[in-house]
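Heads up, the chain below is alone and in the form predicted on its own; it's given as structure tokens.
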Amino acid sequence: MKILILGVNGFIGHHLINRILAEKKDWTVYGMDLGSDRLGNALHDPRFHFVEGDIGINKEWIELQIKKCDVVIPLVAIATPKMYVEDPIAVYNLDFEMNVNIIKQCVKYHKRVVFPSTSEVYGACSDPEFKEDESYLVVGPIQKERWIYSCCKQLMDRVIYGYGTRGHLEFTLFRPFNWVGPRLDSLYAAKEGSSRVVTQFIAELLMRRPINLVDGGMQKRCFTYVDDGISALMKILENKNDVCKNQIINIGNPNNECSVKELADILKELFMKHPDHINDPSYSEIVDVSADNYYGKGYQDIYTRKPSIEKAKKLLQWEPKIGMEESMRLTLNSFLEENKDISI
């Protein structure tokens, strides 16, 4: 199988390429991204062909790879809440406009697409567990600009579904629920306040800055360790007996549900027990902050986001294995190791 991964240096992309190269000796991967700092030894594997480039610029190269590959995985997106409020047009341009151009190329050559949807598409759905084919997708008013990401991804889902169910391409949409693990975000992104919540909290602990709980941290999320998520994604790529054809599949861990406040407490406790920090003279305070002060007036939050994974269990014979505390311990230890020699 020949696979094209756009955004291969991102969080999901680099974990996926490492798994493919380790387990699938007869698969070849073509990858593009703006950088290669997360790719490591994968760059030296003859089955991986990497080009440093931009999906908005290197269109001829992308079309050539789409033409010759069996599966296309477009992982390029802005997926950090701070950006949804600060630059919604940039989110729209990348997450919808540039990605829909990739899908049109896949339609042109009748290629299979494995596309990352998001748990964000469910928005403020009131269901106790979100079901791919039943739950309503509920978003807030226009002036709450945080919904731009959700809307872009939902429209991508609908466009892909429309093309796919009319025979123009084969697709699988997968919806990650808060995947965490090594190299989730950089320290630089965390310093700027634009990383995702887990790495933001770890970075605050490392820099001895306060951990900010937006509106008290009552929001609940279900955290999924990346190894579990990649295992599901590999099964989608294998797609034995066409079980994933034209399907939408949640990939999350409903057993790892906790509030953002509980998350802060878990990470602080793990940090205080870490061998490099057990004797630190002081530790970050956990403080409350309003959403307006932290994100700006265009922000609005969701208080529950729990996946039903019955479909993943049935179609993929998959379920997550790594618990909440172990997921956070592995993510924390990796982040601290990566930034061991960096001046804070």
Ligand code: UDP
Second form
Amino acid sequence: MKILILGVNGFIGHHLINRILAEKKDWTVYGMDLGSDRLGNALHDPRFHFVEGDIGINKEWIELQIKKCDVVIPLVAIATPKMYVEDPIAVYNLDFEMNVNIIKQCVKYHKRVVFPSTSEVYGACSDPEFKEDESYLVVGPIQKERWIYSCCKQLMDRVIYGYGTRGHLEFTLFRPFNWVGPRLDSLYAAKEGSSRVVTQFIAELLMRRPINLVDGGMQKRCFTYVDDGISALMKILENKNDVCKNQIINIGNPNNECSVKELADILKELFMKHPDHINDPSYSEIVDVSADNYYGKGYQDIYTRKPSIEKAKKLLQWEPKIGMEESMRLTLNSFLEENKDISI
Ligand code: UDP
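Alongside the form predicted on its own that was just displayed, please also present the structure of the form predicted together with this ligand.
Below is the entire complex, every chain and molecule, led by the chain shown above.
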């Protein structure tokens, strides 16, 4: 199988390429990204063809690869809430416009698309567990600019679904629920305060800055270890007996539901017990901050976000294995290991 991964140096992309190269000797991957800092040894593998480039610029190369490949995985997107409120137009341009062009080419060349939707499309849905084919997708008013990402992704889902059900495209939409793991975001992004919560808290611990609980930290997420997520994604790519054809599939770990406050406590405790930090003279305090102060007026939070994974279990014969504490330990340790010599 020949696969095209756009955004292969991103969090999901680089974990996916490593797994493909380790497990699938007869798969070849063509990848593009703005950078290659997370790709490591993969760059030397003859089954991986990497080009440094921008999906907004290198359109000819992309079209050529779409023509050649069997499956296209467009992973390029802005996916950090801080960015949704800071630059909603950049989110729209990249997450919708650029991506819809890729989808149109997949339609033109009759290629299968495995597209990252997002748990964010369920928004403020009040269901205790979000179901792919039943739950309502609930967003706030226009002034709450946070929802631009959810809306862009929802419209992508609807466009892809529309092409798919009319026979113009074969697709699988997958919805990651707060995947975490090594190299989730760069610590430099976290230094600026613009990364996802787990990297943000790890960076605060390393910099001895306060850990901010937005509006008290009672909001909950289900943190999913990236290795579990990638296992599901591999099964989607394998697509045995076409089980994933034109399906939408949540990929998350409902057993790892945890409030942001509990998350802060877990990470701080793991950090304080880590051999490199056990003798530190002081540690970050955990403090409350209002959402208005932390994100600005355009923000609105999501209080619960729990997946139903019945569909993933049934279609993929998959379920997540890595618990909350272990997910955080593995993630924290990898950040500490990789940033030993860096002063942030
Ligand atoms: N959050 C927080 N402190 C921070 C960063 C994030 O309390 O320093 C909260 C944020 O308000 C949200 C949750 O953590 O409720 C998860 O945020 P993340 O950026 O990981 O993305 P989301 O899960 O909302 O897509």
